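Just the one chain here, the form predicted on its own, laid out as structure tokens.
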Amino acid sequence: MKDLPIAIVGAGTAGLASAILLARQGWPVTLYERVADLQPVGAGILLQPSGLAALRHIGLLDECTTLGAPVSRLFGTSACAQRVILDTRYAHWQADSFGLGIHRGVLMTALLSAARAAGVTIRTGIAISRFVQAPGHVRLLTDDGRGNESVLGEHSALILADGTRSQLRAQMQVRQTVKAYPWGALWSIVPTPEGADSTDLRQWYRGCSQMFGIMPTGVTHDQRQTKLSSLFWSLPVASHGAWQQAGLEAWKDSVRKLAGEPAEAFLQAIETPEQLMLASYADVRMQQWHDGRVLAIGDCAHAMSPQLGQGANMALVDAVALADALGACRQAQSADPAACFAAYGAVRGAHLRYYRQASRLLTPLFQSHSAWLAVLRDSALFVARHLPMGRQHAVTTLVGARTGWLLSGKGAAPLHAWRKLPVEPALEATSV
């Protein structure tokens, strides 16, 4: 793996921080991407402790928090806060801890500016339309859309990290299903209206049918006097249609009557039906994320919805684990990317699998038509609230420090496992 480049397709939050720490290792690394111009766009997203303890390790914990915003709790009641449903505290893990809200394109930002400093050579425009591994290499072609392939070289490694809908991840010779959510949501990014800051991640629910949030999302670079908020709105993905024809003015009535006055000053800023963007997720399973010389990290190999907020953070915690694994190669001056591969694998396999199963239980309790999911949602977290096990369990998950259903805390969390990457440290809340 010495003389020829690892190649990483996708330039989002996984093959960005991957490139990042590998070309820092003194790997040669060449990043592929197919949008042919890298824009600082995308809705806002929730980095949790696992993710801010990655950016620390990946040396731009300070610029995020200075861009983004602290979050202390996830607050959710029903309709017109009638009832608490979750209250979820960092603080209930760590006294000074919080998740932070941030625009997707200030990391990207960060991240990208990061890549091209470690000397990452990063190829834009460019689609890979599959790859031949051999037992030395593996070759990447491209299709000029006209059945002419052409080659676009040789590369000791082949990192896809190209997200949920990777084309390149079926050919892969691993047993693997990809199963859409029928509910995504619709989103958009605002001014936070004068009077409006909050450190909740707030959210109000009408049985598991209806949810609006709200989220601190901080400034951008290039914006940094005007806060940010994110919207968000549950629906079926097939109903978004019908979300178009029944007009801007009739969501807004939903909403009103779902969270009543605390969302009418963030309504105000939605003027067209154009700032809502539709999000649809889809659920990622592979029997192992290696093949030979191939590996899948981030959505491309275990997307899962958004429910737990854990997708960034994931690919996050990814880049780390995978940068130790070569790193542990590299000292060991060892030539075979499988074995490095699967000792990858072996790191992240609980952590992942424990989020996989959280995910996919949770899903149906907040977005679906069943009126018994809503009462048993409803009733476990109650009971979760008001008992110290039930809050631990809660908050440990959220953090992202879970390995089990049984597991969690000191000695249990990935994270504690690397010891370049402790997260006992106070990170201290910054507000722009």
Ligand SMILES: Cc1cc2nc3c(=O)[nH]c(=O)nc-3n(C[C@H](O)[C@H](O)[C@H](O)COP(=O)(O)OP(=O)(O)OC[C@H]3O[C@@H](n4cnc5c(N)ncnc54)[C@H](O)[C@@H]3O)c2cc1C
Contents of the next structure:
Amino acid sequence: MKDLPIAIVGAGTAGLASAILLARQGWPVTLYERVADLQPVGAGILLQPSGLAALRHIGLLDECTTLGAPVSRLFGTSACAQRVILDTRYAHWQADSFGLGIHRGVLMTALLSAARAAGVTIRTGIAISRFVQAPGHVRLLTDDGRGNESVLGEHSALILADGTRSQLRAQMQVRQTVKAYPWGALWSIVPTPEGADSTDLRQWYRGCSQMFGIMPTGVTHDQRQTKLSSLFWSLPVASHGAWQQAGLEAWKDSVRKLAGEPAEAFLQAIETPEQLMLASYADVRMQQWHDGRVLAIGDCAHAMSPQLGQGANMALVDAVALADALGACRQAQSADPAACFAAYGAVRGAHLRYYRQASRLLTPLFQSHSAWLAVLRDSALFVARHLPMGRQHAVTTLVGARTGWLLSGKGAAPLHAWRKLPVEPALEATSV
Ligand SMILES: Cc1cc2nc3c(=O)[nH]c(=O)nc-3n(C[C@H](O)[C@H](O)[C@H](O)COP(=O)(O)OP(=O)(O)OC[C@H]3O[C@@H](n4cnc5c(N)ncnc54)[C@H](O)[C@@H]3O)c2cc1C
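Moving from the form predicted on its own to the form predicted together with the ligand:
Now the full complex is given, and it begins with the chain already shown.
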């Protein structure tokens, strides 16, 4: 694996974070991204202590915590705050821990400049259409959309970090399923109204069929004066057309009836329906993540619904685990990428399995038309709030620490990133 570059496809969270760590270990790394001009765009995301520990390992924790907004708890109520349904506090895990609401563009900007500084060769505007494995190398191909293919050269290994809708994953000789969720979410990022600053990620629910959320999202590199918040609204993907036809005022009325007065100032920032973007998601399952010299990571390997707020965190932990596995191979002077990738898979298995299962189970409890699932959810969350064991399970799930339904510490090898590197206290005052 020494001489040829490692190819990474996709300059998202997983691809950039892996590229940085591998380049710093001395591997030649070429990163291919289909988007020509990488812009700091995307939704607000919640980084968990697991992802923050990985960022600290990469050396970007300070930059991200300076710009992001600390989140001390997830707080959800029924319509107009009549009944508390969800109240999970980071302090119940570790006194000084927190989540970080951050604009995806901020994370991308930080990762991109670190990748450039680490010497990663970044080739944008190139969509990889196919790969061919041969003894000793992997060849990448791109086509011009008219059927003319060009070969991009030989690489010692290929990391697929091309997201949920990867066109390349299916070329791996690995059993896999991709199942789209029927529900998605409308999201927008707006300036935080005067006096509405909070460290709560706030949600309101009506049964499982309506959910409105507000998440503090911090500032961006370019606009450090303007504090931002992310708004989320659950919606069946198939109802998006009907939502557009009903008009913006009809939607605002629904939000007012659900969330009441606290939502009002945020709603004023939404003037056109185009400010609300529809995100759809899918569940990706693979029997294993590698096939010879090719490895899938991030959403390409294990996309899940964002209900648990784990996808970007998993992508960051993947990058740290991958760098550890390849670093160990380098030390052992192993020339067999498949063995290194198998070692990576063994380390990531339990952690990813738990979060995939949990997000699949949880999603219909927040996004469906079922009345009995709402009762089940509210009862389970009542236990999670009032019994120490339930509270512990909820908070260890939230922070990204679990590796099984019964375990939260044992077998936490994938989290060696944070066992070695505990998250430092950075949240001075919380509203808990
Ligand atoms: C509404 C919403 C809210 C979310 N909230 C959270 C949250 O709070 N917390 C959290 O942790 N996660 C959250 N997520 C999930 C998180 O955004 C993803 O899990 C994460 O971005 C995955 O990163 P990735 O690098 O694997 O993939 P991506 O970010 O999708 O990156 C894939 C990259 O590959 C490129 N690419 C694709 N195909 C090719 C090709 N053939 N050739 C070259 N390049 C290619 C794409 O252009 C893209 O840049 C949320 C997701 C959504 C939709």
